[in-house]
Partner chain sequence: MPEDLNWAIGGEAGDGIDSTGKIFAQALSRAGRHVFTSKDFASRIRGGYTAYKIRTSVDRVESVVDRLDILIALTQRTVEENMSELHEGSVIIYDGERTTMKDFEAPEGMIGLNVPLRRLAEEAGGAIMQNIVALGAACEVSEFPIENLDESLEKRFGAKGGSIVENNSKAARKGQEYVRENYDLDLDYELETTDEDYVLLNGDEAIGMGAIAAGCRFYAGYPITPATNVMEYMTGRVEQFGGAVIQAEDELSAINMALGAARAGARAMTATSGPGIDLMTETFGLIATSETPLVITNVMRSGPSTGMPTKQEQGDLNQMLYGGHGEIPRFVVAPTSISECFHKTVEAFNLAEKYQTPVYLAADLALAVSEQTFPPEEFDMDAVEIDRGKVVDDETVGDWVNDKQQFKPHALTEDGVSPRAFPGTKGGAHMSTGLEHDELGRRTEDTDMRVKQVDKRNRKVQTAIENEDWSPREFGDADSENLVISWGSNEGAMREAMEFLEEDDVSVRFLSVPYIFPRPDLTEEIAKADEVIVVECNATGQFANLIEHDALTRVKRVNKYNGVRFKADELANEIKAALDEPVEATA
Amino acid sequence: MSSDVRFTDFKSDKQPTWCPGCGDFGTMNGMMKALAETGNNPDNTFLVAGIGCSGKIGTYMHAYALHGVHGRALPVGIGAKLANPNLEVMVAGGDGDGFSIGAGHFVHAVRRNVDMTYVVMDNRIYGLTKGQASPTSREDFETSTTPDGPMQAPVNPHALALAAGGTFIAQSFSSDAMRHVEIIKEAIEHPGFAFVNCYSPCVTFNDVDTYDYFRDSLVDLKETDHDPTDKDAAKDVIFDTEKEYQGVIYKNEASVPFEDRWGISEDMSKIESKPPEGAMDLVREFY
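Isolated chain model, in the form predicted on its own, this chain only:
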């Protein structure tokens, strides 16, 4: 890994088309800084993005990247990491991508505990399709398709992660740049699956969960006596419906990544120029 990489090395030459003021700018900048400050570089980084406004991040960052199928970014990231454990793998997507169509993959990625980082750019709305309620929208959040609100409780992604055996569960805010970078760095350095839900306000379609709302509401766990290694304390934070938090909610310091438990250390991504001996006989059996 290079030690003189700057975060701008992770910027691509493509200009973002996100709306001016979109929270995704801050989320992405923090991810790039965290990658650079943890000694990574674009040549050893693989970024998988889901579908949605957030899914464009793979185009705007300079690294190996793949724009995955809706809700299926995590399995791709897991496959890449297991094929080449030397890669720094980061998966990014939105709350709709991750907690609706991708909810099943999310739970199983958490319990598998492959050493990678998953950043959800949570704006509590479907922005790309112009403003429908998402899995994390408030129960009374009014949109054109839900004029009385979705009338169902929002998904609690941290509760899902904790119940699935998560070893690193955190939350950040894209506008609190320094804390966002700190949290993402800690996630990258965690040995196992690190989940960071990042509040990333949509300035176009969500006039409730705004920058001002989060600035006024967020409690930074770093400024409290919260112990992130205490699972019971993590439960108290996760199920507290009266406050919004940022910081590391829970981490298991005894975490052992999936690939270490299975002895996966070899780079299997290199393909020989000739097929393995007997490969064609195997193909003919099924022809």
Given for the second form:
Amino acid sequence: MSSDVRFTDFKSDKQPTWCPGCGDFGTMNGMMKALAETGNNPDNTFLVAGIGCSGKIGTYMHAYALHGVHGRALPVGIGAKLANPNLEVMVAGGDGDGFSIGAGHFVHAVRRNVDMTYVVMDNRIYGLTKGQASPTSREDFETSTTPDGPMQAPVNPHALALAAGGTFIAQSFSSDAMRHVEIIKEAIEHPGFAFVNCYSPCVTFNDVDTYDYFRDSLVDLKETDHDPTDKDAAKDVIFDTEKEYQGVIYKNEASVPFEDRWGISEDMSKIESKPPEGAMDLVREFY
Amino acid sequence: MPEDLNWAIGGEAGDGIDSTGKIFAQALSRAGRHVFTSKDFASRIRGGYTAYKIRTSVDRVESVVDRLDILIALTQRTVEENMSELHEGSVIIYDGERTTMKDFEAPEGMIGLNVPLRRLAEEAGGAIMQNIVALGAACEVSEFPIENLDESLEKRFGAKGGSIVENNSKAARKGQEYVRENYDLDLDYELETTDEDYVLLNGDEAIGMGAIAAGCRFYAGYPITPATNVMEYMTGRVEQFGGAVIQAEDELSAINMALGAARAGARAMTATSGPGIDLMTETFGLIATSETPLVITNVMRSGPSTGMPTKQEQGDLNQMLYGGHGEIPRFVVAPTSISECFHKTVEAFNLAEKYQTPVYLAADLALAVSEQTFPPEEFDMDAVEIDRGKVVDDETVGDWVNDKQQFKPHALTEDGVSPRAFPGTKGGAHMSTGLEHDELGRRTEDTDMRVKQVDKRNRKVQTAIENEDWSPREFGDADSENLVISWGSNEGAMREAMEFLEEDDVSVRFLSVPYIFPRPDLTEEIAKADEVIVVECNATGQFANLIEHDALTRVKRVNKYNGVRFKADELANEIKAALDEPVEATA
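Could the form predicted in complex with the partner chain be shown next, to go alongside the form predicted on its own?
Below, the chain from earlier opens the complete complex, with every other chain and molecule after it.
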């Protein structure tokens, strides 16, 4: 079935309202390509989106999709995947959605390790509310609500993921389309919770973390001798605040998804019109 | 009036009060006696007063009364806590060799049985069995055949192997013999046994069982008193039917997981109590707007804030009816008894899926922590029907597409209900959102479509009002000029209160309402009555306010909000007072 699915099948007929040049275009295109190239189709794909510019992705992609409340996209994805493990579940949201209001869910989704892919479209700014600091904004980044900068350390999402026992931690860049697709494909194929932080520049409100900045500073781990299965090496990359990286930072090859560990395998949507066989035993138990 | 016996064991949390009480309750139930249990407990693991109370009769019992006939008091405080329920002739079993009880004397008129519980337990094989010795003593006092305990002990300890069951059985007999040899009692209890075979369960368990029977396969929750037991019940059981129970990191996550599972086509549920409902309210509007069927159980406790976590209240009615910003279509169903917890859970799942609307299942602590006996036929699985509503499959999905072959999950239909396609259905891919949307589920700010979608969602509720049975449960004298109305768990206490009232020639018609929204229109019934009294466990009369609004008249109110459920005899007096009838002081 994979061969006749094209990435445009994942495209809805709704025109994105993102600003021209927004990084989210590239992030989304890469996700659609990766889904198609890994043999998925819109009918077996469940996409959950958060709130914010990034959250609009659910409207622009064609799949079974839910655009949820702010910060809670991950639990929705987890519920869908566990209720029907045959689904390809992908969750997308922004840095505010994932690392501010949803930070708690992020940490717990990582440690739960359900087989799904989480793409954070990280632009280090709140775009939809027109330019306030985000949890990944730099300490001295001046915005309408932080005139002298947030004056607090930005969240290091990869470090959070590693500390929470993450089994797949990666970074991509929306403008490096080929690498972005490669990384998302690897994430989809990873058995467990795959986290891909994707630099998705905001061309309207962030004049610091720009395309040029990332193009000039990004080091591709593929072109280094980095071994993603080496946790200590991953730690060094994650805590290196001097450089920006792209690529798979850490990958636990022994990862076993939560649903396999718990023995969850059935499509729970399939039930009969009467109580399940053996239901009367539940009553007898109370004798 | 049932010939009932009221029994309790009390001590400190950690003394094994619960398990001892349960063993006795099961022994009574297995002996064909009806049982209704209740618990006094505190929100701590060890220490603090705790008690397990049993009311038993050969007739059905479904309430507690303000009377205690036999009390096993492991601490002095147990006696003090229950002083108002003890009466002349009440028996207090205690261990005078226990340091804290050595100066204890039974209050005047009561019978103190000083039984060396610990010493006798040690003789039987271990001090840990001292509560069982007390059970044996209680069997002697109530003339309840002690053999009935053995089966109950087997159920409790059988899996542990060895001589545990045997030793416990021996311990019980030591208690029995001690009382027989040292006291000359003539109390006339003679607890008779019958050939009936009952099941004994609490409201949380009935909800869990109802959920599994109704095809619920996915449960996500976060532990909270008094709803945790629903989750614990389902754990290990729903898996046998291909389902899963997930403990989420918080209630926000729990309801979103349940929402995800429901979007994937599973019958899904979460259960919590008031503080959890506060958190879940964030997602509630999304569930309703995305037209996702979900059952949210609220096992109410005293609020606001952390309130009294281990105490009874029906204070969340307004929250469930009105909680959330904007106008949210919903159903609120409130089971009126422990067996109704089962039936209403099944109904809640059908309502949720037929109308693709979230359903609050409003139980409360009084239902959750009480156990009651029922004939097993009361939970007839063959009578359970599962109605999934308008679900399309690969073949029928094409009936609901536009000219571009796009599926319409929010199609504007006459009855307001749209088709549902589970992920995996070919040609059914669609989005849904908390944003206002068009028929395809895509965001819109079109003013016409906004009105059409709001009307459509409200139309579903209207369709449900017309097609479903929202009648109240009726008891008592249909022609009485006195009308009592209550909702939720007060039904048992009120039904028994009516027996007390009958003794005093006070007739009442009693309507027990399990549906809060939509709810029955009681205008005619109210117009027919001279006196209308609304009974509920909250201070402001949230349900009474609704009734007044519906019927455009004033009602009398009987409210209780001290954290303790209504007791049958107490409620009878409250009703008499509301009717200006003379009230006699009870024992």
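If you superpose the two forms and keep the largest set of C-alpha atoms that fall within 1.5 Å, you have the rigid core. Numbering follows the first chain given and starts at 1. Please read these numbers as outputs of a predicted model, since none were measured by experiment.
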query	finding
Did P275 shift 2 Å or more between the two forms, C-alpha, core superposed	yes
